[in-house]
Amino acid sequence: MNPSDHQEALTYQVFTLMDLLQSYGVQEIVISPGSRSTPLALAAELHPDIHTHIHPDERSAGFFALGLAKLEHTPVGLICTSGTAAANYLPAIAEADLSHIPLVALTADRPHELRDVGAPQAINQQNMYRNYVRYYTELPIADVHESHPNLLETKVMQCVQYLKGAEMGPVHINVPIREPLMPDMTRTDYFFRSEKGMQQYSIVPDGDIHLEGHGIVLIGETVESLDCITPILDRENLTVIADPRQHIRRDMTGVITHQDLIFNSMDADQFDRLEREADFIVRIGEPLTSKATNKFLARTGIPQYVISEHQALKTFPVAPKEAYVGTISAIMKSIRFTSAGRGPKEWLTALDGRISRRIEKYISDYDDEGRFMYEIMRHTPAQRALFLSNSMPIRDGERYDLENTQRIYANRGANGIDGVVSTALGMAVKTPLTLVIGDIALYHDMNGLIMSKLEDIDINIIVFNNNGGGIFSFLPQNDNQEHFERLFGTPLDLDFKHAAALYNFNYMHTDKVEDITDGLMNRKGRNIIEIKTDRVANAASHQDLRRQIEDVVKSVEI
């Protein structure tokens, strides 16, 4: 192939690849600079209907793309060069897999003659995310063979099947590229396809589903909005429990949100009563955040049914009696619920209300992270989304949210602290957002802050700095104080005013709950608010409030 043929073939391949992906809905791409990926990056940059974001750190870039896709589950592309750059996408792709987020990883690679021969920046990239992607392919080296156009269209058509629907998740296209790397940038005539739109499927299992008696419906995070099934759920024989990430709790009345405190505090007689009064349990969507609720589900003998919108069925914490995969609203409309006698709804919903009132009455006695979380939620407007980091903020959010007005998000696929800052910043491109995070998690993804500066993204970041891993103070590891601080507490002695200065954030710190006001929570621009707390005192006050809630729960008559 002469040089002009190579450039023409390369230009056709990468420009057509980008145009095809755009036509199937990939209209945002996060690019990390590199040499081998030059033609891919230029194709994305030149496409008139693709918006690009430039992120210099591939590890954070993966999570930033995840955040862009997370709000509406729209597919987002990633472009990086060859070698370990591609390996840095792995944590974000693992999270995208478990959270059903449609990412398209486009990794440039060395051509075959430079693999396994000691050439620089060449690692084995073939199917390198094999445990976490729905689809993988490697494109051939660009050439002028007549089969090339058909193959390109086929590969993209196969790949985009996983960008929506019951098998939605990340995909990987590896692109080996031979030098010279510059495409013909005048050939924008290859960008001509209009948006095709993806087919929407509604899947409903065959046969009649009949659930008789009183049921407990536990709803985790879902891609589908469940507002339309509120009339189905709002029945006297259904007790509805919602995870903090399930937004139906914002509008539906009578939804139980203190399930973690309830199941943590119930005694054996109360569990027996629940076993007697509930005839079935329906679990909808992703597993719930609450460990106590999952423990209850693992040990109860009440028959359980799982409704999943994804083929990758998540049975945790226990395999159900039956599982139904498909469109949640369609499945729920196909179920016949019939009631019989008195059930647990009345006392469970009354108990949920009493817990709220107890927290409301005594919360002013505390100044721990729970109290701060209570004030943050109270002063954050409904239109502002909250992104709650693992591990303590999401748990405190569940425990101390008495308002149930904000849309709450978290990375609960793999439950890690990787990439939390970048995910939140990706989401903040689309919606006003406040991130609540701990000092270890913020340190873990500090590089991600750069995107706020580069793309002028407004965000409020509230960091609880308790000088270490606060979650471990609530775990059995805390009983072994000889090794606790070195292995689990891990104090870092960080002062985040320096990070704020480095990335041009406004900065303030406080240890006073009175400083958490409407004005502070609604600040414009880029803000880091550091709240310094004490891990030991925080754990003690959390346990104190928990004991108060136990008194409330155990006062329920059997």
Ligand SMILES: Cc1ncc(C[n+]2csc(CCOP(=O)(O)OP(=O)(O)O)c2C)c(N)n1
Given for the second form:
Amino acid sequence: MNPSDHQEALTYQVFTLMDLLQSYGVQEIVISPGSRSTPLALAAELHPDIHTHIHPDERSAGFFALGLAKLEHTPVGLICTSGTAAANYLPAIAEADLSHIPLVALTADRPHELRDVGAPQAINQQNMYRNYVRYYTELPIADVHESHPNLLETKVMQCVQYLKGAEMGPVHINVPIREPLMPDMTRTDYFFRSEKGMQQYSIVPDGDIHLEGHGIVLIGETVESLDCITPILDRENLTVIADPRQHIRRDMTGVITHQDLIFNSMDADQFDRLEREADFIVRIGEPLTSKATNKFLARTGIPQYVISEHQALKTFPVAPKEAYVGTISAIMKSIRFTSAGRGPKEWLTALDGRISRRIEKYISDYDDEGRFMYEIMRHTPAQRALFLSNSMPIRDGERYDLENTQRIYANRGANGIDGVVSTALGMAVKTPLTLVIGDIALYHDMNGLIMSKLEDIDINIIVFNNNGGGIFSFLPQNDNQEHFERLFGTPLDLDFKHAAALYNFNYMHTDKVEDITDGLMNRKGRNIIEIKTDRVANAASHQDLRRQIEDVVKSVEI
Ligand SMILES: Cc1ncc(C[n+]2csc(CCOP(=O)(O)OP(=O)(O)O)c2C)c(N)n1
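Having seen the form predicted alone, can you show the form predicted together with the named molecule?
Up next: the whole complex, starting with the chain shown before.
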């Protein structure tokens, strides 16, 4: 191919690829700088309907894209150069796989003659995310063969099938590019900017499902908004329990949210009563955060039914009797519920209320992370989303949320502490947001803070600095003090005021719960609020309050 043919073919390929992806809904792309990816980056940048973000760190970029996509499950693209740059997307792609987030990784690659020969920045990128993506393809080297347009359309059409619906998740297109790398930037006539419909999936079961008696409906995180099924759930014979990440708990009254404390504290007689009174369990959406609830599910003999909006069925913690895959509201509408006798709804909802009141009464005796979380939630306005990091913030969030007013988000697909800052910042582009995070997780993705500065993204970051991994003090590893600090506690002795200064954040620190006010929680701009706590005292006071709750649960008469 002569040089002008090469440039023409390359320009056609990358401009058309970008235009096709945009026409199927990819309107945002996070680009990390590099040379081999030049034509892809320029194509995205020049496309008038694609908004680009520039992120210099691919690991954080992957999570930033995940955050951009997370709020509405809109597809977001990623562009990086060849080599280890691409490998850095893996953690975010693994999370996207498990949390069904439509990411499109476009990795530039060396052409075939530069692979396996010792050429620089060339690693094996072929299907490198194979365990985590729904679709992989490699484009041919751009050429002028007449089959090329059809091939591009086909590949994009195949890949976008996974950006919506029951198999939604990440996809990977590897793009080998030969030098010279500059496309013809005048050829924006390749951008047709058409809108291609992506099928709106609605899978409806063909049979009639009949569930008789009293049921417990456990609802985890879902892509579909479940507001429309509240009238179906609002029945005498259904006890509804919602995960903190399930927003139905904001809109529906009588939803139980203290399931973790309830299942943690129930004794054998109470479990027996539940077994007698509940005839079935319906599990909707993703598995729940609460360990105690999952333990209960694993051991109960009550027949369980799973309703999954994704083909990749998650049976954790135990395989159900039956599973239905499809649109949740359609499935729920097709279920015939009939009831007789007395179920557990009354005492379970009463118990949920009594736990709230007990927390309310005694919480002010403490000044630990749980108390701070309680105050943070009380003072955060409803329109602000809360992103709660793994591991204690999401658990404390579940435990001490008495008002159920905010939308709560977390990376609970793979439960990683990597990429939390970047995911939260990606989300903060689209909604006012507060991130609550521990010191280790903040350190882990400190690089991610740069996007707040580069794109002027407002965010409130509240860091519980207990100088190490607080979660481990709640685990049996804590019993062996000889190795605990070095292997699990891992104190880092960090003072985040330096991070705040480096990334141009406002900074304040406090150890007084009185400082958690409406004003502080709704502060505009880019803020890091550091709360210094003590891991050992925090674990002890958590156990203390838990004993109070145990008393409440145990006092329920059988
Ligand atoms: C990428 C990754 N590495 C390690 C872990 C294991 N892990 C879970 S929680 C945790 C400590 C977190 O500490 P911090 O962020 O300070 O929060 P805290 O436990 O104090 O709430 C670690 C290392 C993980 N979940 N993800």
